[in-house]
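Just the one chain here, the form predicted on its own, laid out as C-alpha cells.
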Amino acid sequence: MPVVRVKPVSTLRGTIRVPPDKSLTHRALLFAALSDRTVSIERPLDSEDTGATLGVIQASGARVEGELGDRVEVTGVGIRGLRPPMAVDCMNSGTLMRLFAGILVGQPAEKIVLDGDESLRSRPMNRIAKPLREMGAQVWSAPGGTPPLVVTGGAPLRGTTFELEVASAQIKSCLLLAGLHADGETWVKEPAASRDHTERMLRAAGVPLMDGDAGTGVAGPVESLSLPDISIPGDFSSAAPHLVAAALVPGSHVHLESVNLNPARAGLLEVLRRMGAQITVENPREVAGEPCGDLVIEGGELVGTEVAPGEVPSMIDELPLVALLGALARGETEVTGAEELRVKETDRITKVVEALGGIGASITERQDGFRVVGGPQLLGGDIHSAGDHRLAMLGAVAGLVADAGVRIDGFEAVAVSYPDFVADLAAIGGVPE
C-alpha cells in the first residue's frame, strides 16, 4: 500500500496486542545463535528488519526451525562458532549492522563485508568502527564513515574503557559484545542512560556484567553463553502510535496487551502523564528480565511540556509523536538534546518539522530538536514518509485528528517494524483507506 489516507475520528476504543519487540527479537536471534544450546523464541517479530537478522544467523551456521511471528527454534553454534558469508546484507537494519559487527570481531572469520540498502548506507558507522579499532579489531567503513563495513575477525582484542559522546544502545551493545572476546575489562560509559536490552539479555544468558562509576563493563574473554527460552513482549515503540492517538482523541479508551515497559525505553509514558493523559498499568510482570504489563489510556485535554536531553534516549523513536502531541496541546512543547534524530532512517528533525508544518502545525526546527506551539486544530493534507516507518505512522496518527485527514505517500515503509499497523489501527476505530 504505497498510499494510505486516514480520516478524522470522534473516538478510539478497543483492545489490541501490538507486535513483539523488535529490539528484543534482534538480540534474541543473535544471542541464540551464539548459545551452546537450542533456544526457543516465542513471538519473535516478523518484519523486514528482523527477517534480515534471521537470514544472517542462518547464513552464518545457526540452524533455524519455525517462522517469525509464531515460534522459532535456534540451535546455536557457540560464542565463537559463527561462519558468516563474505557478504552480509543487513538491509535497513542499523541494529543488525552495529551489533553483528561487535560479534564478528570475535569470530575467526576472514574479511566480511556488511552492507545494506540506500538508507542504511547513509548512517554513521565510524561510531563503532573507531572504538573497535581501539580494541585491536580490524574494522573499516567507507569514506565518510558510512557503510559498507569491512570486518576481519580473529585479531587479538584488548579490554578498553570508552566514554561515549552520545547515548546509544547500539554503540554500547556493539562494544560490550566485542568485550566478550577481549582480554581484560571493557567498560562503556554514556552521557545518559540508553536502552539496556543487551545488558539484561546477556545477564539472562549467564554473562556476568559489572556496573560502576565507569559505566557498564564485561570481563573477557567469556567462554560461553546460554540464552534461556524466551517469549518476546510487545514493542513499546509500536504501542506508542496507539497511545498517542488515544491521548489526542477525546473520549478514547484503548487497552494494549503485554507491552515491554523497560524504563530505559518507555519514557513517553512519563511525557504523556505530564501532558495530562490518563494511563494505567495493569497486570505488571517480568518477561526475560524485562518489565512488561498491559496499558490502558484515555484521551483528554493536553498541555505542553519540555523534554530535556536526559530524557531523550528513553524515547528517541517516539519524539516525532511528541511533536504531534505538542501541536494539539495547550501551550508550548520543546524537545532539546535530540541530535541523534538526524542520523536515523531520515533526518527526523527536518522531516518531522516539514511533515507537521505541512498539515498546519506551528513547529520550528532547532539543531537539536524542535519547538511546537499548540493550537486548536490541524488542517490536514499530505505527508511523505521518505521511506521512514516512524514518519509513516506519524502521518496516520495525525490523520485521526486533522480536519481534512492526512494522505501518507510511501506508507509501505511501516513494514520495516509494523506490517499490521493499519489493521490494528482499524481495530480501535481508526479509518485508513
Contents of the next structure:
Amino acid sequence: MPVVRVKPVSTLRGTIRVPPDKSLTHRALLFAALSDRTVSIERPLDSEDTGATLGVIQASGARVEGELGDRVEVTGVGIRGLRPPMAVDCMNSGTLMRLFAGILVGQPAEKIVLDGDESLRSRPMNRIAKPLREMGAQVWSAPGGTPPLVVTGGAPLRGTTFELEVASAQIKSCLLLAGLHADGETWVKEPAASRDHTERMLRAAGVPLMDGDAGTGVAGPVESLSLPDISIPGDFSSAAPHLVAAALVPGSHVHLESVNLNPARAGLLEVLRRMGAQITVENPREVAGEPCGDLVIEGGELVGTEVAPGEVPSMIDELPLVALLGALARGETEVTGAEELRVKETDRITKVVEALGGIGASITERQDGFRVVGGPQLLGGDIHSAGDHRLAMLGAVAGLVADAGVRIDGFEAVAVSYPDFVADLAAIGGVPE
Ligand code: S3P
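Show the same protein again, this time as the form predicted in complex with shikimate-3-phosphate (S3P) rather than the form predicted on its own.
Starting with the chain above, the whole complex follows.
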C-alpha cells in the first residue's frame, strides 16, 4: 500500500479496538526472554517493530510459540542466559536497539553487532554508549555516535548514578537493565518523567527497584527475573490518530476500547481537553500493571493552546498530531522544549512543518518545536511519510479534514506500529479511496 488517498468526511462514528501497546510488547518479549519461566503474553502487538524484537529473542535462544497479534508463549533463558547471534537486526526500532544494548552488556557475548535500517542508523546512540562505558561496559558506536553498535558483554559493571540531559524512557530503561548486572546501585534521574513501563514491568517481575531523590534505582547484581503472564492493553499512541480525527470532524462520536492511559503517555488527552474536545473515560481498570480505560470522544470547535516543555515527554509521539489540531483550531498553538522530535524516526519538527505547510497550514519551525496559526480550513495535497509511521498516519488524518483530501506516499511505513490502520479508520467512516 505505497500510496493512500484520504478524502474529507462529514462525520466519524463507531468503535475501534486499537492495536496492543508497542512499548509494552517490546518489554514483555524482552523480559520474558530473561525470565526463568515460560511466560504467556496475551495480544502482543503484531507489527514490524515488535516482529524485530521477537526475532531477536528467538535468535538469542528463547523458545517462542504462538503468533504476535494473538498469544505468544516465551520460555525464558534466565537473566544471563541469552546467547545472541553475531549480528542483531533492530530494523527501524530505537526501543529495541537501546533496551537490547542494556541487556547485552550483562550477557557473556563477544562482539555482537547491533544494526538497523537507514533511519535507525541516523539516530544518536552515544546517549547510551557513553553511560554504559562509564559503568565499565564495552560498547562502541560508529564515528558519529550512531549505529552500528558493537557490544562485548560480560565485562564487570559498576553501579553508577546518572542525571540524564533529556527525558527518555529508552535511555533510562537501557541503564536500569544494565544496572541489573552491575555491582552496587545504579540510579537514573530525568529532567521530566518519561514513560515508566520498564519500571512497572520489572517490579512485576520481582525486581525491587528503588525511588529516591536520585530518581529510580536498582541494586545489582540481580540474580533472577520472573515475569508473570501478561495481557497487553491498547496503545495510546495508536488511539491518538483516531482521537484527533474525531476531535477535528464536527459531529463525530468515536469509542476506543481498552487503551493504556498511563499518565506518562496520555498527555494528549489534557491538550485535547484544553482545546475544547469532549472526552470521557469509561471502565477505568488496570491491565498489565498499567491504568487503562475506554475512551469516548466527540468532535467540535477547537481553540489553540500552548504545550509547555514539561508536558512534552507525556505526548512525545503525538506532537505531530498536535500540530494538525493547531492548524484547524481558533488562535495559535505553540509547542516548545521538544527538540527530541528531531532525533525520532525522522526529524519530526522539519518533516511536520513541511508536510502540514505543504497542504496549506500556517506553521513555522522553531529549533525546539513549532508554532501554528489556526485557520478555518486546510487546502489538502500531497504528503510523503519519509518512511516514518507517525507521519503516514498524520497525513491520513489530515486528509479527513482537508478540502481536497490528502494523498500519502510511502504509506507502507504504518506497518512499523499499526499495520491495520486503514481498516480501523474505515471502520469509523474515514474511508480511504
Ligand atoms: C519509547 C520511548 C520514546 C518514544 C518511542 C518509544 C519506549 O522514546 O518516542 O516511540 O518504548 O521506550 P524516548 O524514550 O527516546 O523519548
